[in-house]
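Only one chain is shown below, in C-alpha cells, and it's the form predicted on its own.
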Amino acid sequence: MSGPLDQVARQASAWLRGGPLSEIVISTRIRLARNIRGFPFLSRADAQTRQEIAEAVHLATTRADALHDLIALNVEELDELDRALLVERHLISRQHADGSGARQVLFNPDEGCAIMINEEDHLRIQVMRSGLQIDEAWDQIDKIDDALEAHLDYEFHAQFGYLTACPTNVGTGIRVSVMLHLPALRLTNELEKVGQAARDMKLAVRGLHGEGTEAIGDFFQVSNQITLGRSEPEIIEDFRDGVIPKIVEYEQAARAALMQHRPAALDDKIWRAMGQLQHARLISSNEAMQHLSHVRMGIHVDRVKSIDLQTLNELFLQIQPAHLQKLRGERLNGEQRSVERASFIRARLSQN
C-alpha cells in the first residue's frame, strides 16, 4: 500500500517541534474563512462551479508571492486512509475529508501553512506555529491573505465584513485556536477553571481535532466563537494577553501543587504510564494518548529523563490509526492496530 502521503506520515510536523511555553501550549493555529465574489456559497454550488472555484484559487496560489513550493492534493481523489492522515495532521478538517465534489488542500513542506479549497467556504487559509506564537502566526497569515486577495476578489460587505457560509465566521472570518496540554489540571480535578476562563471570554473549549471531538490525552483546543463586530487585533489580544496566559498559569500551579503536596500520586501516574507503554502488547489510541500525556508531563517536571520530548511528540501523531497503517504499509483492523501500536511504541521508546 503506497500513496502520495507516505513520506508525510514519516516526518514530524513543524508545529510539534517545540516553541514558547511548549510544555503546556502545543501549538497556535489561525484560520481565515474567505469566499470569492461572483460564486455562490458551496451549499448552492454545482459540480462545475466547485471546479471553477478550485481552479481560481489554485491559480491565485501560484501567483501569490507569499506562497511557494506548496504541495497540492486533490482530496476528492484521495482514498479514505490518506484523508484520515491529513485530518490527524490537522491539515484538513473532518468536514473536508468527508465532503464530496471538487475539493483540494495545499500545504507547504513543513506543514506550517495550509489552504483548504471548497471545505465550508471557498477558502480556509491556515497557519500553525509551535508553542504560543500568536503574533507570529497572525503576521504570516495576514501576508498570505493579502497576497491571495491581490489575485482574488473576496466577498466583502462594507458593514458586515467578510461574508461566510456560517454566520459565526462573518466579519473578520478569523478563528484563533490554541492547543493546550493540561494533565495536572485533570489530575487535580480543576479543569472547570479552564471552562470558566473560556466562557468569561466567550471562547470555546474543544477536543484534539476541534469541533465535535472529545479531549484525548489531556489535550484541549481553545478558540474564539465570534468574529462579527470585533477586529483581528482585539481577538488576537484576547488570546495573547488574556485567557491563554491565565490557563497556562493554572496548569503550572497545578503541577507545582502535585510536586509539593502529592509527589507519590504524581510519580505513580507517570511511572504506571511508562510501564504500560514499555510493556503493553495491545493498546488503543485513546489509552496510548493518555499514557503519553502523563509521560510528557513527567519530562517537564524532571521525573522522566530517559526519553526526549521530540520522540514523545512524534509518537502522538504516529500512533494514530491512519499513521500506523501508512507506516506499516497495509490496512489493519482494530485489534491489529492495537498490536502494531504497542509494538511501535515499545520500539521507539527502546531507542532512547
Second form
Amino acid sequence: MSGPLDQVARQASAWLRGGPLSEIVISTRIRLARNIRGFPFLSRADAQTRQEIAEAVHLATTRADALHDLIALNVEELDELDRALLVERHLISRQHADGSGARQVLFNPDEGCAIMINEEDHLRIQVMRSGLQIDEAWDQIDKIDDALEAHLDYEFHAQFGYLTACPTNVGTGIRVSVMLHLPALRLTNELEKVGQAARDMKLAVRGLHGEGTEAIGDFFQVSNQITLGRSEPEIIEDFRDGVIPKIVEYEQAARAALMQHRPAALDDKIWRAMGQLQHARLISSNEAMQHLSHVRMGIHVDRVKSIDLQTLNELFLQIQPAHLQKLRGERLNGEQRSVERASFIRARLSQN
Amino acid sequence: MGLCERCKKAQATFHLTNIDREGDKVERHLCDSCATDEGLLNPSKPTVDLNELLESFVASGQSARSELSNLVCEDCGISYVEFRNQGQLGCGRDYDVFAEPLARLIERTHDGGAAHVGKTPKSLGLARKPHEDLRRLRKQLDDAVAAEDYERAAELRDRIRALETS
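What would you give as the form predicted in complex with its partner chain, now that the form predicted on its own is on the page?
The complete assembly is shown below, putting the previous chain first.
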C-alpha cells in the first residue's frame, strides 16, 4: 500500500502549528466559490464538460504567478483511504471525496491553500491559517483569486455578483470559518452563550468538519451564512472585531472560573484524560479526541507540562482513521484501529 | 425527554442507537423534522416541495405568477421546479431566467441582501469602490485610537489621506 500521500500523513499541516490566540482559536479558513463563464454548473455538466473545466483551471493555475509548486491530485482516481485522508486534513470536503466524475484538488506543500475543481462549483478556493489570522487569510486568497481571474472568465452578474450553483453562496461566494476549541465552556455548560453570540451576528456554529457534522472533542466552527449584500471586509470585521473576541473572552472566563472555584473538577478532567490516553488498550477516535481536548486545555492552564502542543496537535490529526491506517501502512478494521490508536497514543506520549 | 440535539428547539421524539463505521456506539436524539432532514425518517413525502405547493397555491388566480413554476432555461434546460427540488441551478443564465422567484428566495436566504456589494472582477473595470475602503479604514482608525495604538493610528491616518486625495 503506497501512494502519493504516504508522506503527507507523517506531519501536521502548517495551519495546525499554533498562531495568534491559538490556545482557543485553532485555525482560520476562508473559501471562495467561483464558476467559469461559458460552462454550465456541475449539476448540468457532462463528463466532457467536467474535463474541459478541469483543464481550464489547470492552465490558469500554471500561468497564475500567485500560485506555484502546487500538488495536483485526481480525486476520482484516488482510493477511498487517500480521499478520507484529504478530508481529515481539511484539503477537500466530504462532498468532494464522495462525489463522482472528473474532479481534482490542487494544494501547496504547506497545505495553506487548496483549490477544489468540480466540487459544487467549478472552483472552491480555500486558504487555511493557524490561529486567528482573518486579515492575512483574506489578503492571500484575494491575491490568488485575482491571479486566477486574470486567466479565467468568472461568471459574474451585475446584481447578484459571483454566481454560484446554489443561491445560498451567491454574491461574494465567501465563507469564513473559524475553528475554536472550547472545552471550559462545555464543562461549565455555557455553550449556549456561543450559539447566542453567533446567532446575533447571523453566523452558524457547527462541528469539526463543517456542515452537518457534530462537535467532537469540544471543537466548533463558526462561519458566515450571508454572502449577498455585505462586502468581504464587512463579513471579516464581524468575525475579527465581533464574534470571535467575544467567544474567546467567554472561554477564557470559563477557564479562569474553573481554576478559581472548581480546581479539583478541572484537574480531575485533565488527569483522568491523561490517564486514559496513557493506559487505554482500545480507544475510539471520538473518545481519544475528547481526552486530547482536555489535555490540550491542561497545557494551556499550566497543568500539563510533559507534553508539548505540537505533539498534541499532531495527535488530533493522526488518530483519525485514514491517518492511522496510512501511518501503519495497512488497512485496519474498526477494532484493529482502536488497538492501533491506543498503542500509537501511548508511544507518542511516552516519547515526551 | 430532552430537546432535539440538532435544532435544539423541538422535543426529541426520534431516538436511535447505532454502531458507526468506527465501531463506536452513536446515540441520536432528534425531533421528527430533523430526523426527516437527515434521511433517518421517511414520512410519505409529497413529490412536490411544500413551499412550491404553497407558492403555487397562493399564486393561483394570478396567472402570471403560477407560470413561474413552468419557467425553463433554454441554455441548460432546467426548470424552476427542478431547481427547487434539487437546490442547484443549472447555469449562470438561470439567475436571469428565474429572476423573479429567485430574487425573493435569495433575499430570504441572505437576510434581506438583494444586491452584491464587494469584490468585482477587475476585467469588468469596476474596481472596488474606494468609499467602502475609506469607511473601513476610518473605523479601524477609531479602534486604534481607542486602543491607544498610536503607531497603527498614524499609519491608518496616512492611508486614509492617500485615498482621500487620490
